[in-house]
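There is one chain below, alone, in C-alpha cells, taken in the form predicted on its own.
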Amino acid sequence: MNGKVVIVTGGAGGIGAEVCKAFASQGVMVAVADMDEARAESVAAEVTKAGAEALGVEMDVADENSVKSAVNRTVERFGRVDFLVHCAGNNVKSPLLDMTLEQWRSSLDTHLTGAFLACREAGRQMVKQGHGGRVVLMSSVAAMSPVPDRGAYSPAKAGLSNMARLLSLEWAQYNINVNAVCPGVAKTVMTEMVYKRDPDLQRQRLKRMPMGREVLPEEIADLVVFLCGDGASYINGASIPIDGGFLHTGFFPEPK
C-alpha cells in the first residue's frame, strides 16, 4: 500500500478519521474531504505529524462540483487515486410519518447521492489510471436490521450496500473492488452524546450485544484498510457486518 493514495469522505469524523489514520500507517497518503474544512485540515495536520502525507479539503458530497472540486486536488497534490472510502453521512431522527421532505433528501442526499457521486468521480480517476482501485462504502447493520424513528437512514444504508454489489459488477473489468461495510452500533463521540440524553437506550441496546459493548472504530478502519489490501483482491460486491454478532440476536437470551 506505500505510495498509494486514498479519499475519505467525512474524514473528519469520529469513524472517518480512523480510517484516515489506519491508511496513513500503512504508508498510504490521504485526502482528510469532509464539508468542515478546518476539521478536514486538523486531521490531515495529525495525520502528517504521525510521519504520512495528507491533505485536508472541503467536500459538500451532495454537491456535485465539490466533489470534483476535491478529487481534482487530490490528483493535482498527490498525482492519483488508488482507493476510495465512503464514510459521509448524517441520522436524521424522525419516524416516516412525521419526516419532511426535506429531512429525507438530507439523509439520501448524504449517504446516497454523496456515494454516487464520489464513486463516480474517484472512479474515473482509477478507470483512467488503468492500475485498478478499491472503494469501501460504510453501510450499517441498519441496512438489514432497520433503526426505528429514523425513517431515511435505513433505506440510505440499504442502498450503499446495493450500490457495491451494483458497482462490483461494472467496475470488476476494471480491476475496481468494491465492498461495503456495515457496522453494529460504533463507540464514537455522536453515541456517547445520544447516550447521555437517554441512557436507557445504550442498556437496551448492550443487552442485543452478544460481546457487551459497540464496535470501536480502529476496529472499522482496521476491516477497511484490510478490504483495500492485498489480501482481499477477491472479495469483491460484498456487505460485511462488524456488529459483535448482534445481527444474530433474535433468540438471544436477555441478561438477567
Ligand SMILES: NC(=O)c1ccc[n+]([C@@H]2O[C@H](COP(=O)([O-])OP(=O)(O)OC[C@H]3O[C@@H](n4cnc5c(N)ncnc54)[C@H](O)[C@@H]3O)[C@@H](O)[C@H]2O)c1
Given for the second form:
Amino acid sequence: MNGKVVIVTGGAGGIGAEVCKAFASQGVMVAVADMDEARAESVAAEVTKAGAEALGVEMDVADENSVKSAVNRTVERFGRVDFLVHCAGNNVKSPLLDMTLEQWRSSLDTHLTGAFLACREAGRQMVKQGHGGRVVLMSSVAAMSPVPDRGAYSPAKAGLSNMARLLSLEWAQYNINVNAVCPGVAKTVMTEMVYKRDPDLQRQRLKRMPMGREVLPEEIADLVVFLCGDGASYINGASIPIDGGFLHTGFFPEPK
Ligand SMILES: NC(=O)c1ccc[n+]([C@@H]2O[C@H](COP(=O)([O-])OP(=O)(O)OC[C@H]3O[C@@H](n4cnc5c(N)ncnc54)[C@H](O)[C@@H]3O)[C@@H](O)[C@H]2O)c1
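Any chance you could show the form predicted in complex with the ligand after that form predicted on its own?
Every chain and every other molecule in the complex is listed next, the one we just looked at coming first.
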C-alpha cells in the first residue's frame, strides 16, 4: 500500500478521521475531503505531523463541481487516486410522516448521491490510470435493519450497499473492487455527546449489543484498510457488517 493515494470523503468526521490515520500509518497519501474545510485541514495537519503526507480539501459530496474540483486537487497534489472511501454522512432525525422533502433530499444527497458523484469522479480517474483500484462505501447495519424515526437514513444506506453490488459488476473489468462496510453504533465523540444528554438511550442500546459495547472507529478503519489491501483482492460487491452481532438482535423504536 505504501505510496498509494486515498480520498476519504467525510474525512474530518469521527470515523473518517480514523480511516485517514489508518491509511497514513500504512504509508498511503491521504486527501481528507470534507465540507468542513477547516476540520479537514486540521485532520490533514495531524496526519502530516505523524509523518505521513496529507491534503485537507473542501468537498461537498452533494455538489458535482465541488466533487470534481476536490478529485482534481488530489491528482494535482499526489498524481493519482488508488482508493476512495465514502464516509460523508448526516443524521436527519424524523419519522417519515413528519419528514419534509428538504430533509429527505438532504439525507439522500449526502449519503447516496454523494456516493454516486464521488465514485464517478474517482472511478473515472482510476480507469484512466489503468491500474485498478478499491472503493469502500460507509453503509450501516441500517441497510439491513431499518432505524425508525430517521426517515431517509436506512433507505440511503441500503442504496449504498446496492451501489457496491452494482459497481462490482460494472467495474470488475477495470480491476476496481467496490465493497460496503456496515458498522453498528460507533463510539464517536458525537455518540458520547448524545449519551451524555440521554444516558437511558445508551442503556437501552447496550442491551441489544451482544458484546456489551459499541464498535470503535479504529476497528471500522482497520476493516476499510483491509478491504483496500492485497488480502481482500477477491472481495467484491460485499456488504460487511462490523456490529459485534448487533444485527441479530434488531432495532427497536428508541425511547423518546
Ligand atoms: N457513528 C455511527 O454510529 C455510525 C454507524 C454506522 C454508520 N455510520 C456512518 O459512518 C459515516 C461517518 O459517520 P461519523 O459518525 O463519523 O459522523 P460524523 O458526523 O462525525 O462525520 C461525518 C462527516 O461528514 C461530513 N459531511 C456531511 N455532509 C457532507 C457533505 N455534503 N459533503 C462532504 N462532507 C460532508 C461532515 O462534515 C463530517 O465531517 C456516516 O456515513 C455514517 O452514516 C456511522
